[in-house]
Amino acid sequence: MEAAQRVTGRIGFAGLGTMGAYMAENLIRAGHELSVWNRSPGRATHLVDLGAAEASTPAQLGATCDIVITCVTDAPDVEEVLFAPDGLAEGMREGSLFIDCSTISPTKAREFASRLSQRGIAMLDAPVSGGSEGARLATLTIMVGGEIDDVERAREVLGALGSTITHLGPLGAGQWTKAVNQVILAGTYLAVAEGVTLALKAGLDAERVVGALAGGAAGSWVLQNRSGRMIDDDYPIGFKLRLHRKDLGIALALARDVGAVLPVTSLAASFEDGLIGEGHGDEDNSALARSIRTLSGL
């Protein structure tokens, strides 16, 4: 990057979640000075003994920073941080510009940063994929769309969230790719379930099965990261399954929109009601698995 892209102003965060938390830390780490927000209070503590500081409403956080990130569920709840009374748009000057790493749809994306723009603010969309590990190691893969002067001059700050930082296009393209991900992990996941099941059912040792296939053809970051968890029918949080299926509905709409049919998306889906009706929403999303062992009698 060259040095008139270099970013020297402070940086604001806001949404201190499972992932938020751990991205805020890395630019911490990465030397940005940082102010953050979080509408639940009490999750800005270790961010603040790291050198942090905290502000008290968006519109505050908004005001001492150059460039704002927000990491929060879903389109309503960027739509309030921006926008709500005390929101960061009424303190984000002209000039200024605003970086979602939520996930949330296209339209929505180009609805707010038309809003903004009216304000001088750009807007990039910029959601992420990873989990909870490539949040804390900043490993994630950042999906951006956005003007390209936007993205450069953003690029230093997505460099210490993440390992793969892509402009696939205008405002709008990031949550598009998002959505692709998203569906392309639905099946994956679903595979993976299915493939740990036929190696129970088959009184295999599925570890050394898994250990077995994933250099091959079948490899994947799911194979790796979340069969384990399958095995064991145990799903500690990395991306709660309740996220994912917001994810899917996304994906879902945009097909429909298109003209798109997305099978093994909506068969994901189906599962995932489910297992949310069930109890099972706050679990990592590799507990689509606990549907296939129950189909299959495990």
The other form holds:
Protein chains: 2
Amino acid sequence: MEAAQRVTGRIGFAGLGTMGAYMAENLIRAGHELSVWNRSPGRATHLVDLGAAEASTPAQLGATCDIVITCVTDAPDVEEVLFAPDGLAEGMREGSLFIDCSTISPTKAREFASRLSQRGIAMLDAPVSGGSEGARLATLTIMVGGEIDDVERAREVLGALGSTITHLGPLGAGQWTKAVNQVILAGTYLAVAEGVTLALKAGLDAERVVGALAGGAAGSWVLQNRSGRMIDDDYPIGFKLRLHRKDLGIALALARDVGAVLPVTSLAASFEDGLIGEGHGDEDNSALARSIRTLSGL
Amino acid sequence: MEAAQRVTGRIGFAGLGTMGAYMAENLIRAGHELSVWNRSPGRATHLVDLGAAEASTPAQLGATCDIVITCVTDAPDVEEVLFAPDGLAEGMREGSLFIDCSTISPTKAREFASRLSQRGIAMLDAPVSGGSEGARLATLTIMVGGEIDDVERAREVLGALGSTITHLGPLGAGQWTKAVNQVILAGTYLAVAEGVTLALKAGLDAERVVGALAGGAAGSWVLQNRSGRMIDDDYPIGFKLRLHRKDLGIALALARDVGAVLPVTSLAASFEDGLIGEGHGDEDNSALARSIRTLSGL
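Just the form predicted alone so far, so send over the form predicted in complex with another copy of the chain.
Then the entire complex follows, led off by the chain already shown.
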């Protein structure tokens, strides 16, 4: 009877990194009862102060929650949280819902969903975009793949985390869409980096140039929000460049699978490899401008 | 005494192409007395019906106006309107102002300004962005270079043509900024083209993908306004691809002058050369997506 009512009960959150910690906090602020778990200890203190319960293992987290959300780095991390001994899959009840907000390959997402479905656990892939600001302000773009009933069941919870929640299709479609997002971002970063570099080399007031162009056809979120970092050549986080490089790896593997040719994205991935090698991987993604600046002697 | 008051008298407009015809119409609608001239006859009829006077030569146009605006294709066209026999320079009075809204090289702009100044005629470079929609709706982005007094004198007139009028620096700074604009546009078109192509090849609902991403970090004017054309593979004008290629030629020449390396812009220019060769030069600039689609077998 209780299950048939589908009133969302306690929410679980596993993975309290930069993104996850803000997301978990927004769930508490939206009035949800929350349990949390993180691999390395000490990350939950602030959330426990706000009223969250801390679980000692993912299995324990799963056992007490109707919906469990993860936000970790890559597919091996998701796999460990789900299927390692004392993992979520051991604890989560039949009929419960697992939502993965990590960015991983759609193939891996479908594999995990298949394994969970054998235990009667539903899954959505729901990767996010918007970086740490979006996570903090609950303005994330959330790209959801899965069954429509599960999406409806998750909608209120996801609504506490982001401002645009779109159901893109069956399981994996969220990850595909995230790959498209990262591809567009890669090219837009390079576009703005080339424009800023030309303006600086020409001796123009680059900030004034951005002000003149931001409202026109050259306008973008990147031009509005990241050109200043490129002009200053200083890249506070944001979203780590090496995580974007990881996501481009997923996107380029998908492109190979379907035969899509992405020359600008490939160039961005190569530049990012060089920047990570030079120690810039923990800077904001906009540090991709370093490559264009360096080539141009800036 | 009259000149000292600096009340703007009759405005002249030379070059009634797609952009110029809309711009001239907006000047009339804003209440300005307007005279017009166009190289090929018959383009002024609609404007004469709205109250414009038609001049038989640029010299005659110049003789009756305090401010003359041109919007033509390239530097040789500007040079002809100004300095050919019966050109504007012969007719324009000392103390009058010439505003060039064409996109030409800053070097040429400074050369023309120098020749005009010998006759006591001031000049502004004021290239525009926003395409035919921007010209029609008077929402152009106008990038102005020149002396501050001349900019102030022109501000009301330019305000009838665009919604963002920015003074970027001395003569030529408008053209430099326009080059930056076209560089950013080139990369943003390719970024969106790669994203759309990946989405289509993956079998996603590409319009829904755009809807999910447009409000986030991947968002841009191009994604919002031109991805639909790329999805449909149909590119109604807009802004002609071959004019963008001309502008990239200017931008890449400037980049060589100052030592800026623009790999994505260079790639876009190469793709556009191929598309022009295949007969796509009169399509909208967003037809740049054809290159990515074709490479990907779409």
